[in-house]
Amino acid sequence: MSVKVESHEKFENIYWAVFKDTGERKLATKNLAPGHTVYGERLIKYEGEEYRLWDPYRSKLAAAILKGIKVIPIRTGDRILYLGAATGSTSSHCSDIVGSNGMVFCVEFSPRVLRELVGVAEHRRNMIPLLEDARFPWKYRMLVPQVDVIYQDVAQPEQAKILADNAEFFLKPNGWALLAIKARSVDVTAEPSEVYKKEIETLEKRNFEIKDVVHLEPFDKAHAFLVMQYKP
């Protein structure tokens, strides 16, 4: 099948994969681990570099971007504090993004989980999984340094609150802070829309001036995704 890579029009490091027999055009980020898949993802060669195409499924960074969110503040050489970084699907692509000269702390709560991260980072040295707990920022305070960047994707409760928090401990002033609101676990029975705006609310009390919102739908159900900055 042939394909070509062109660089996204707005986001640095990120490409875009098109097929020339079909047109589709599929989201990706150059592998910085060559040779190596995180979540099944395809790799793909194009003029001697190779590329990991990114699933919105798997993530919503990428469901953010195909949504048309106008900001994604992540570039080469980025520091980003990484909030449930889970298996790493994520925070791997963030990984590409920032390149060898960057780095990613990847905050990650369940020592299960953070067993498969460990296997991710053990090929790319700009990963750092963290096993802790993102409600307390204090616990990690002599392991991350200030930041340029925030990523939050924890299925807790006080979403706004807990990236706050992070934020005094980690951010940088005029920083960067990306949040997936999960509606339902902040409030099943709230309608999400509430959720979004309690969360909003919570969030410019605490500093953060919000630069845009998109929803995840199809992609993900009862998510909003959130790009803002850092004004303490």
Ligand SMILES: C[S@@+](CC[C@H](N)C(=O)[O-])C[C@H]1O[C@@H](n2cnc3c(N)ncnc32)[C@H](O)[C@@H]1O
The other form holds:
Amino acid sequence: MSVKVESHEKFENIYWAVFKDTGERKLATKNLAPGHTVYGERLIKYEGEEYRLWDPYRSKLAAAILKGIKVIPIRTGDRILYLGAATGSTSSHCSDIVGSNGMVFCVEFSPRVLRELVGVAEHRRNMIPLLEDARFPWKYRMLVPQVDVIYQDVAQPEQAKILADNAEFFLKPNGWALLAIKARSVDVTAEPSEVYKKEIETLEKRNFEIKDVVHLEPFDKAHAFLVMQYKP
Amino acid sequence: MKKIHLVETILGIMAVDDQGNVIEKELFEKNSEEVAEKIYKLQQGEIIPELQQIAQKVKNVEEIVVEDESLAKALREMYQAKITVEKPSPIAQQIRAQIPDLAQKYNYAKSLQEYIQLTHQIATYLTRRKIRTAAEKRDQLIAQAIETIDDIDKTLNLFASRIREWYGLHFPELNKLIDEHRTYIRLVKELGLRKNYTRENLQKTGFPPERVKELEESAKTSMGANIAEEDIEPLQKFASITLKLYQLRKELEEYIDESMKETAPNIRGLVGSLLGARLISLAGSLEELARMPASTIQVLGAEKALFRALRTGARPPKHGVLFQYPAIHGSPRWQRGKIARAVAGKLAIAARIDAFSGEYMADELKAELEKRIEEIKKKYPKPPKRKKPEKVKKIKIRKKKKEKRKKKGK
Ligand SMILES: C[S@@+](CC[C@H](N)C(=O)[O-])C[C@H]1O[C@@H](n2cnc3c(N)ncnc32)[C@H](O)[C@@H]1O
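Please give the other form, namely the form predicted together with this ligand, since only the form predicted on its own has been shown so far.
Let us now look at the entire complex, which starts with that chain.
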């Protein structure tokens, strides 16, 4: 099967794998750890480089891109604080995007899932596994320097507070935040919930400017994805 | 009047003035494992030597600012200065913005790449250590859960006998018809009096047609006493609670399986989570199991027989709780000891990996074990000729771990 890989029209280090016979276009990133997959995603060779297909059903960031989010503020060499990294599906794509001079600090508090991420990070030195609770940023203050971006996807109440507390510790002024947040019940036609509105209020009060919001259906029915800039 | 901010970083500890100038620093030695250990201690709110040294270096300080209460508490016990907590401290923020540059400025790392690599190594050590600690503690919970299952089993047997005896006054024939306790108890709870053993009701409880007929028939012709509705009710309540106990047992099994996935994935992969949990509980902890030689693991749970053998010179036991492993109890008697030895050998390896490093290798271990069992089966297809019991060698035995643990807890 022949595949062509082309750069995403807007976002740095993000690619389209174009399948010639079907015309399908799938998101991909350049594999920083050639030969290794993270969650069973497909590897593709093109002009001497290896790419990993990026599954929007497994990664909310990929879903947000497919849903047309306007800004993806992740660039070569960036340092990212990733809260709720789980086994590393999305954070490994972030690791591809920032490249070997960037860093992805992967905070996760379940030892069982983080154990897998430690295995993934063995082949990716720019992924830094941290068994920590994102609600207590001061606990990892000695390990994490100032960062360019915070990415947060923790299934937790008070997500806005967690993000803002971490931003106060680590996010540079005018840095960016990406947040997957529970927006609706499973019923997609319902109004955004009260909780969601409250969270947005908190974010604005704590110096985040919301630049764009997309809903992730059909890839994920419960979440909205926010991109914000930090203006303390 | 001097105020300093203590900033703990991956490079070491810095004392910073109000303008953000580093006035003193104590850099860590460049050994990732040691740095990880120091950061671990700091996270627990412990005072490490670097912190003491730096506090001695800066003289005439009236106020020290830190970012963590537990650390502030520890410092308050040692210093006269006022200790305050700022979460976060803007001065520390300034330092955090410069860490990758400071690493190079202080010759801690020669390049950005080296800084990244050091951070990666330190964080990985720290994380592995924490994952291990999490697993260590979890093993005690697993031991409690499996012992609870044993308690529940005893209770269930007791309750089942009681229910059979009690219900037997009314419907004695049912005792022989239904062997399985749980099914019997369900009938008591759902149907109660004999008159409710109608075809319709019985079909609802899911019996096949032949059984339905048999049960209906014997209820009709039963020689048991007639009792009143109000006399069956307390028994039905008892039956209902007993069934809940079965449900609890099942949930505990699932809980143990989940926990074993995290704590002892290799033991679980090799012998299953319940048997694995029993071994951990008998050994006292995962770590103690990991320190045992295979020969001890082989007879765990057979301590009584082992003592008897030592006292009387009878043959020592060939297996303890490992007997539950299917390839042992499912094999002919004369093969069991050899298979038990092979299983124990692999278990010792699995326990060590689970306790000390954590990578998953169970599938490999299992394949090797199965191969070994095949060989044993081929090599010893027939029972050996009987010979006189050989003299038993003296075996060193350690005190039963479980008892020791229980005593300590008292
Ligand atoms: C939906 S999953 C994240 C999936 C991941 N972002 C990805 O796309 O690959 C949420 C994760 O957040 C973790 N989590 C929940 N609360 C947390 C907390 N307070 N601190 C750190 N991690 C947390 C959970 O253990 C879980 O693994």
